[in-house]
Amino acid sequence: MEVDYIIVGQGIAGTMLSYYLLQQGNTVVVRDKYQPNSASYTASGIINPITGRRFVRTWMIESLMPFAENAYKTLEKELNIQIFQQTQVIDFHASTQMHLAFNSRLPEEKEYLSISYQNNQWNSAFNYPFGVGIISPVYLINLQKLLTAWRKKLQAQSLLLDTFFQLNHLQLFPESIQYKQIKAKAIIFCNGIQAAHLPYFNKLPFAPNKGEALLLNIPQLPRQFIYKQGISLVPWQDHLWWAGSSYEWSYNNHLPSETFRTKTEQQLQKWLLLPFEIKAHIAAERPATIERRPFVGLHPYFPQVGILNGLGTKGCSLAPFFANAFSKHLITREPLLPEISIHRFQKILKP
């Protein structure tokens, strides 16, 4: 069998990245076995244009947010499911700090912060000493719906191979590589925190982190909102609300920990007034980078091997802008951003 690309982690990078590759006309494999608690599985699905204690704009929020808005849509209309919804982040200042904080960035940051002008309204639902801001548009990806939906897509075209990445059947030639009994012009890999570990890029500086989040049952609450106290309560699917999540940068495995789970059901219960039950508890691990940068590009060494991964937090947002650039890298050899190409590293990778 030959293709033009292999492409290795079916996730919302290796996701997109088929998307746009087949777009255009080439033939790809992708290679991925079926793990449901994968970062991409268990993303809350959040775009949202400001980030941090300093409620600062998102890098290149200005080009990501409409280009991921149109790719979604377009995608819904293909796929024939709905996974796009704009909403709002109604966030409750968790101190006086932050509540000034807040405040001060609105002069800079009209176009997506504002105040409440009716701060009573979540008397019922909330407890929040210190105010409340709101932070629009936000936009809120349904990402389980989405890789189902395309990972059936790939199935119904004998397009995704239901299995684990093996390195030692991998072979690399002057303009081609060989995998088992499939020949491509390349291998791309977007298979997460594993890239990591390949000797292709394993001297990249990653950066991984264990993410937790609960799955709650609060009938009570609206669910046209995002909700925001330190922790984020979002809706999830099976009208479950995603509760979380962490950031835990030294951890010993990737399970769900009581330390989690008895921290944040306690922040819950000082700050939701309305009954909720514990439903799950998922984990996982990032693929984020230490410069909060993604990898993309082909390996300065070996160009028959490509990457796209470390999304960390923002894949919902970064994936398509750059999925779609790098497809565009491949076919037409199309510059690509310079804080984005792992050419920046061309000196570390060398062999």
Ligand SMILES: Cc1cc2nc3c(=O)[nH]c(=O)nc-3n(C[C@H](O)[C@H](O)[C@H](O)COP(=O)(O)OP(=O)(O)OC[C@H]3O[C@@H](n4cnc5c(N)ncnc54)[C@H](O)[C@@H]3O)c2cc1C
Second form
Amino acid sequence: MEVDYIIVGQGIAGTMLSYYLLQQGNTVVVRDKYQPNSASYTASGIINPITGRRFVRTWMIESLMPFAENAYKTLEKELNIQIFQQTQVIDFHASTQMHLAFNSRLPEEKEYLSISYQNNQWNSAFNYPFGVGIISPVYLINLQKLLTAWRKKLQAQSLLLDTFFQLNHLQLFPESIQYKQIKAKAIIFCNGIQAAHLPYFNKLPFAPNKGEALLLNIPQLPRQFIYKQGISLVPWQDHLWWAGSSYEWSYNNHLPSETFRTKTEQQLQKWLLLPFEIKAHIAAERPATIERRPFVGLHPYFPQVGILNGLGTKGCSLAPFFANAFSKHLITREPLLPEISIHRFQKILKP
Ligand SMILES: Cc1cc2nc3c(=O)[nH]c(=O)nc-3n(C[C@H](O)[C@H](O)[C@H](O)COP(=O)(O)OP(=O)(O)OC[C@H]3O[C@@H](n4cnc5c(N)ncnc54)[C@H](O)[C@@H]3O)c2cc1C
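Next block, the form predicted in complex with this ligand, ref. the form predicted on its own:
The next block holds the full complex; its first chain is the one shown before.
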């Protein structure tokens, strides 16, 4: 069998890259071992234009957000699913300092920040002694539904193999690769944090990061918003709420931890006034990078091997934009942005 590209991994990176490559008339085969504890299946799916304790705009959000909206809405139509929701973050300030930081940003960030004129509106549901602000618009993507629907579509066309990729079966030739029975122009790794163990990419400055969330039943909480006070409460599939997350840099395994569960339960008991029940606890590793920018492109010394990775905490907004840019680059060699191209690591990638 011969195809243009083999893609390893069908998280949000592999989903978007296979989508754009197919759309542009290429042939692809995706090899992905389904693992429910991957980053994309664990993520809450938020695209929030504002970040951090100083309430600043996230990198490139003016380009990323409209692109993502268009991409997810197009996929909704093509796959006949509902995955895109425009919403707001109701930001209950966690301290006087956070309240002051929010209010000092208000005059200069009118596009995304505002205050609620009905400050008492949430009195019966939350405890919020330091006030409340609103971040809007914020997008919420149902990644689980998208990944499952795209997987089914690929499987129906025999374009997805649900097995592990094994490096010892990969052979490189001057202008092609062979993986078992499949020949291709190139193989592209969209395998999340597992790429940090591949000899082609293990020198890239990955900064693996663990995140956990509790899945809750909160029957009385209105589902049209995301609520935040240190942790976020996000409307999740099956009428559940996603409560998280942590950002752990040092850990022994990527399993749910008792420490996170106890801490989050205590936080919820202080903040949330409505009855809740913990139904599940999930955890995954984020493919984060030291300089918080993605890794995109063909290897400078093995141009038959590529990568779309390092999406960190922002897979939902970064994946559509940079998968599209990478697919164009593969076809027309249109240059990639220097900040995301792996050619910025040419020196350290030298074999
Ligand atoms: C708790 C948590 C909350 C998050 N919340 C958000 C959020 O609200 N918004 C946001 O934008 N981002 C969020 N993120 C980050 C987001 O999840 C990631 O940026 C994104 O999912 C990374 O996608 P990926 O496709 O690169 O990797 P992954 O999702 O890890 O996908 C990699 C795929 O490759 C497969 N694979 C790996 N190795 C092999 C192999 N050898 N053979 C075959 N298949 C293989 C895996 O099974 C998997 O399917 C969150 C992450 C976590 C952990």
